[in-house]
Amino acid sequence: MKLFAGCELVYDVPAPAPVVFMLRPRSGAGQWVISEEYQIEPGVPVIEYTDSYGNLCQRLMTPEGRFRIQITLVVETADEIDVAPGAPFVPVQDLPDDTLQFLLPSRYCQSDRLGPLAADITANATPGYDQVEAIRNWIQSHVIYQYGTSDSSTSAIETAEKRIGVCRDFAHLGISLCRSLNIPARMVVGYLHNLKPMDLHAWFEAFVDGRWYTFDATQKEPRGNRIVVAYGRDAADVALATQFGEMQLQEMKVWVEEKL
């Protein structure tokens, strides 16, 4: 499906301040980037730059005053996500170098805390592939979805013991528990066609088999049209944006329709 997707950002900034955007995606499996188009107002000069996880980021200093930025995508993206029932767990020592560091705690997936329960959900499931899709679809039946119910400091041990939160609650758990399993899990941001409702959205991948499959526990069957903007090991690799000074978020858009 070719879809139409983007996000406008309205800030009020008291004095300027330095700030790096994550807005654009690139070409790759699963999506073709057609077009793009950025706005800035008032125009600042942009550096840009490919971080270590492959994203592109956008780097600025924003103006005192009104600022504002938007950019609207045209993507051609997958109908379906790959899915591998049975696909083989990829023992430790046979993994690809750039896989390892996603077997790592990290700020918001403490995975070395949540061995046990990862064992639990995973009891009856062959390693590899089945592991993943019982700890999604634990997810997907134990955590409540509900807005208003976590913030930006919530981690997936937070998450595991109260189990209620929103999309990046959910995708933060699925990686720690991946990766209690010696399974690399990493998260990932961006556009999911109907989502409901609209607004940017996470879930995550795990590396089994030798590749990479997505996985995503707000949803009760795969779905695909999705649009990848970033990854990274948790949310503080793909903030939409990362600000170093003062700026307060006004107002916020995100839309994706099918472009006919």
Second form
Number of protein chains: 4
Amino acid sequence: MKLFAGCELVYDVPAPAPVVFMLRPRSGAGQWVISEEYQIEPGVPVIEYTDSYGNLCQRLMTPEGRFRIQITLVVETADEIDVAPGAPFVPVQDLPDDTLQFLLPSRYCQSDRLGPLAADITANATPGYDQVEAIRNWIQSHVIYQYGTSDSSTSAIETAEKRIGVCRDFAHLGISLCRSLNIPARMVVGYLHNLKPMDLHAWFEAFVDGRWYTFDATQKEPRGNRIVVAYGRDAADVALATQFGEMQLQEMKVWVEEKL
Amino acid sequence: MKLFAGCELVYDVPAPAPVVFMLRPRSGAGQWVISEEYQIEPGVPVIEYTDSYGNLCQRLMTPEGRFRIQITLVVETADEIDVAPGAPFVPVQDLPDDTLQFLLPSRYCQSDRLGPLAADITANATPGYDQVEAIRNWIQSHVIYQYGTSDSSTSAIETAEKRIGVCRDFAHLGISLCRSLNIPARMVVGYLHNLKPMDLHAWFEAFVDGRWYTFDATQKEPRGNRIVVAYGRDAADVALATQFGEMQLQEMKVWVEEKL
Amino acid sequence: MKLFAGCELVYDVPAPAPVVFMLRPRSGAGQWVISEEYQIEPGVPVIEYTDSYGNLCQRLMTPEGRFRIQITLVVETADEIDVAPGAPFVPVQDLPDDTLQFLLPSRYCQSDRLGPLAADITANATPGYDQVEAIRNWIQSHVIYQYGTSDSSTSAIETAEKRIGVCRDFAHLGISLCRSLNIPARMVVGYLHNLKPMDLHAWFEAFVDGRWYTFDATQKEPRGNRIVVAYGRDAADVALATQFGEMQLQEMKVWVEEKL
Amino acid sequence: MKLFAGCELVYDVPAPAPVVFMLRPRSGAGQWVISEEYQIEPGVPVIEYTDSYGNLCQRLMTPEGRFRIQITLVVETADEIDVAPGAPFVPVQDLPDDTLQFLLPSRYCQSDRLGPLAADITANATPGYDQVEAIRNWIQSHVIYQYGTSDSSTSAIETAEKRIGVCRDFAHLGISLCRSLNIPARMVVGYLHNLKPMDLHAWFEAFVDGRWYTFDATQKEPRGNRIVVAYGRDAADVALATQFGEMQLQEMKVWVEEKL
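May I ask for the structure of the form predicted in complex with a further copy of the same chain now, the form predicted on its own having been displayed?
Shown next: the complete complex, the earlier chain at its head.
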């Protein structure tokens, strides 16, 4: 489906501050970026660089006062995500070198401490895709989705205990449980068509049977029409805005519509 | 200046063939990509990757028949390029590691064989920026710009002999002469506002005094309002289309206008 | 000083298991690897790759039974580490792109939660080197060094609370406090001459005044003659052995002597 | 076989000059670097970095006078190289992204001009491994190996015409012919056991059937026990010493023996 998507962020900036945005998607598996428009008001110099995961990052100094940033996208996306029940686990010794980093624990994904829970959840699952699907399904049915119950310091261990959170917490828990089973897993941030309520979204990918598969523990069923903006180990790597000063987000709009 | 630029390429494809396009600029020093639109007709799957210089490359299979590709850009560019008469040569031992590759000879830039010419041209120049400017100026006044006098196999040695060519030949010669003086130099392809006649363009950058400076031997005076699309060692690295089959370019339009 | 250093690890392996070792130093600032010998018994195939930080990683399958690995190094090292009281803080907007990742929180360095402690410790310090030195000094005088008080899941928050740990905990706390002040900080693992008791060691580096400086909170005074083996965000990135199965470390010897 | 190999280079240096050496092998497919010793006399500071192909490069300033550099290696190598008659050609659209650069022409490998010769040589060969083997065999039987008949500016076109050269010319021609058939090919420099006369050596690798295979047009039969030191597009990328000043090589010894 051709999607018309984007977001608008309006900040109140008490004093000029550096910030790194990560709002620009690249074309890749399942998505072709047809057009993209990036507005910044007031205009300030921007330096763009690529991080170690290949994400495009935009560095700038927010000026004092009202600061508005808007990105508008048209992206051709796959209507369905691939599902592969029974797809096999890849033994660690056979994993590609660049997937190994996604086995390591990270700020919000303490996979080193969630092994027993992962073992419980996947006790009856075939190693590989079915383990990840069991994890995704367990989170979907055991963790309550509720805004305001977690914050930017909430990590997978807390979510495993409190069983409440938002999309990023669901993803962190899914990632941690996969890694504890030696399945590489990474965080994805982006857009999802028909997400309710509409917002920027986060989900995860797991590496089984030689490729990355998409999993979203906030949804009952597999759903396509996603736009990936950035990949990373967890939310620390892929914040849409990493602020190094005071900036208050005053308004935020997100839209993902079919482009007719 | 805010530029509205782009190009349209129409091919006749006798049989499906792989091709790699390099048409998508990234934001960087002196340019902020505000918007970008990429059309392909008929639509085919595209895989995008980043090459070792950081250029965005689009891989696809052209379908049989008429194939059209168009990219439309709005880019904020610097009105002036930086000039720095007297800026010093950087001794090789002080060059950043990643500039060293731009000292090596390459397909179209046989810098290992152009040392004597470079020495002649720069005999009276202070090492550094002034050497590069002497080279640029020498090419501008000694090489005739004429379409149809060179082709995709023409290299700097031939241009040094025949003293005739197009922008890519001017750039290759400039790059080769710089490298023979141990000044890192790289090829740039992109757009230039008010280029006459309008076309896709090529120029070069040289590394002096700790940074890259822009040089264009096809122009009498330094001119800004350039959009960089890709960097590389020479034209082999930064072809706008690297074809691996028969594809006849039937039409090509390029435009670079001020966006009001 | 020319150092003769190395380590010997002997494992008991109940069943073949994949493992990634990170034992091979590269030459770099302050160290020149003159010679290196790497023994593995019994011999098994090894695949070597470079991670995203440039560390050399060795992947292999440990065979069942006794498994021994030994690396022997001769390295010319700097006798002194550079110290730079008063060296200035680099504002985030001026940091090199590739240092930005070392501002982010990570598994063992929850810098997002240690800001108040860092502010207290550095209340009277000039921004930059002196802040890092105040942090290093505070840890050195407020945290007790004691084996067996922490484990592989201990992170900076716990060390800040319990004020006890080993070199890796000291480093994690130092890194976290620096990052909370927007000073890039990274973990280093390696060897230190005259460390008592001798062991593999961990310390940290902080980026001030345009370069990385070495800090070691386990030591009263700055000390040189260090061999860096690997860099990373924290211990998750730079484990000397990342095991993906049961392997019991039975013996471990480490030596760092002057090579006469 | 376990090989004891290395080389000693002695230069006469009229004035201090920067140089980049590429003498340090890394472990990889078919070779495990057990030990390595690197001597430099007189001692000078060395900075090591990794180029875009992953080769370890050593930058230094040679001091005036006699300068000696010696590297001594013990490497476990495969006794046989893999051969795969009939292994299929990989269509360009299916090649991994990072192999595409090895399809492009380069300084010494003008593949854009050698298509007709490649077509002749491989007229009866199955696309893929057999084409490369036909090329290798043709070079082996049609090009005369003779020292002193080529120099550092000799490229594949000249070798195709004159049909005489040394190992690097044989490799350049092989690489060019492969690339003209859309088979990725890269230059390798290193050591070969029992090479006669003993010297540093160069050969090439071609990518067919999903992996790189080794080809050596200087040898009648496939031979193993090779130590790869560096990879690149051609000799410009992988010179064992890239000099930026006057340095006369006075003595050179190379040895590759079985380590008992």
